[in-house]
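Here we start with a single chain on its own, the form predicted alone, put down as C-alpha cells.
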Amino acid sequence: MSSDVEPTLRERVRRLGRALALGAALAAVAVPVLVLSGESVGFASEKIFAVGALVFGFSILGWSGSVFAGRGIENFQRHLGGRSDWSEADSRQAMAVLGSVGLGGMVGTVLATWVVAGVT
C-alpha cells in the first residue's frame, strides 16, 4: 500500500466511507440472520454490536501502536535491509479503515435492530 503519492483528502474520506458502509452492511445482514436462526433481537443486537466494538477497539490499539513504535520499526527494517514496504503512515491508514468498519458495524447494528424489532 506504500506509494510515493499521498492520497488526497477526498480519497481518504471516500476510503473511510466505503469502510463504514461495509461495516454497516455486514451488521445489517448479521442481525436478521441471527434472528432468523432463532435468537432474540436483543441477543443478536448485543453480539453484533460487541463484534463491531471489538474491531473498532482493536483498530484504536493498532493505530496507537503504529504511532508509538512506527518510526522504530521503520528504522529497524531499514537497518536489517529487508524489502518490507511497511510504514507508519500505511499502518495508521489501515487502522483507520479497520476502525471505520467497526464503527459502521456498530451503527449498522443499531439501525438493523431498530428495523428488525419493528418487523417482529
Contents of the next structure:
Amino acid sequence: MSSDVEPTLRERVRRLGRALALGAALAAVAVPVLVLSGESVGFASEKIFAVGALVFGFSILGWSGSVFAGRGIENFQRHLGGRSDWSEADSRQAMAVLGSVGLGGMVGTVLATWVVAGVT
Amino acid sequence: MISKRFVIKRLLLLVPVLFGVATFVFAILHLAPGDPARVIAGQRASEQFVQQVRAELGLNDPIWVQYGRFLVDAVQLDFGNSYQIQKGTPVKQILRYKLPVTLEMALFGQFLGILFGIPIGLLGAIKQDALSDHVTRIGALSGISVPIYWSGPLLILLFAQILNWFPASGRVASEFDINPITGIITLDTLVRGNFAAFQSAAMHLFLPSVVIGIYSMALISRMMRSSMLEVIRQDYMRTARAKGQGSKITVMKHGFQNALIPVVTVIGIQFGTLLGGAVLTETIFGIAGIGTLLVSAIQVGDYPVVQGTVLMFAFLFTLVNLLVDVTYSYLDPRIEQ
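For comparison with the form predicted alone, produce the structure of the form predicted together with the partner chain.
Starting with the chain above, the whole complex follows.
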C-alpha cells in the first residue's frame, strides 16, 4: 500500500466504513454459528467480542506506535541499513482499517447477541 | 526552549496508547482459558460458591459491560484486588512496592548501556576500519546476539561462583534492614547515609544491570557509529575542518549533537526491551520486582495483577518515549514543527 497519492477524506471514510461493516458482518455470522455448534449465547458473545477487542486494541497500539515512533523507526531502518518500504503514513492507514474491523466486530457482537438471545 | 504545545500534543498521544493496551490485555485475558471465579474460590469449592463469587465480581454481566467497567476503573488507576498473589490486596498497592525494584534495575542497565555504548560507537566512527573499530563491532554484534537467559547464568557462574566478586541473587545483604523511602534501594541507602548498605546494594545490582545493559550498549554503539559516520561526511563538517578547526573539536562541537538524534530514538525504544528483559533478569537473579510478579500472576491466573502490571509497563514505556521526543526537540528544534 504505497502512499504516493494521499487519499481524500471521503475515500478514507468510505474505506473505514467498509472495514467497520466487514467486522460487524463477521461477528454477526460468528455468534449464531457458535451458538448453533452447541455453545451458550454468553460464551459465544464473550469470545467473539474479545476477538474483536483484540484486533481493535492491537490496531490502536499499532496506530499510536506509528505516530509515536514512526519517524524514529524510519531513521532506525535507514541507519542500520535495513531499508524497507515501511513508512509511518502507510502503517497508520493500515492500522486504522484494522481497527475499524475490530470495532465493527465488537459492535456486531452486541447486536448479534441481542438478536440471538431474543430468538433462543 | 521546548514549547508547551509540543509537550501537550505528545502527552495526549499517551491516551490512545494506554487505551489500546488496556483493550488488548482485557481481550487476551477473556480469550485465555480458566475461570477467575474458580481461581478465587479454589478448585474444591462448590459450584454454588463459585457462582456467588462470579456475581460478586460482576462476571455474569455482558462482556461489553465488563469492558466499560474495566476502562472506567483503569482510568482511575483502580485495577481491583489481587486474586491469588497477595489475596485481597489492591493491585495499586502491590505495584507501588514492586515497581521501584524493576525501575532501578532497568535504569542502571540503561545507564551502563549509554555510558559505554556512546563512547564505543564514537570511537568506531572516528577510527573507522582501525583495529579498535573491528573489535568494538564484533563486541557489539555479540552483545546483540546473546540472549539474557544465556548471559545471565554465565555471568553468575563466572563472577559469583568462580571469582566470587559479586553476589548471585537478591537486592542487598540480609544483615541490612532498610526502611524504604522511594523503594529504590541504592537511593534509599544513600539518603539514610548507610554507606555499607549502599555498597552492598550496588554490588547486588551490578550483575543484573550488566546483563540487561549489554544488549542496550551493543545497539547504542552500533547506532552511534553509523550515525556519526553519516554526520562526519556532511558538507558542514568538511567546511568546519576547511576553516581550520581541529578534527576532534569539529566532531564534538558540530557532529556529536546531530549524530545523537537517532541514538536517542534507540534509547527510547530500547527501554521497552529493558522492561521486557527485566522479566527474565529478575527470574535469573531472584529479584522480586514487577517482572517476577507478572510471571507469577500469569501462572496462577491472577488477572487484575496481570492487567495492572502490563498497563504499568505500557505507561512507563510511553513516558520514556515522551522524554525521548522532548530530548529530540531539544537536540533539533525543527522537529517540533
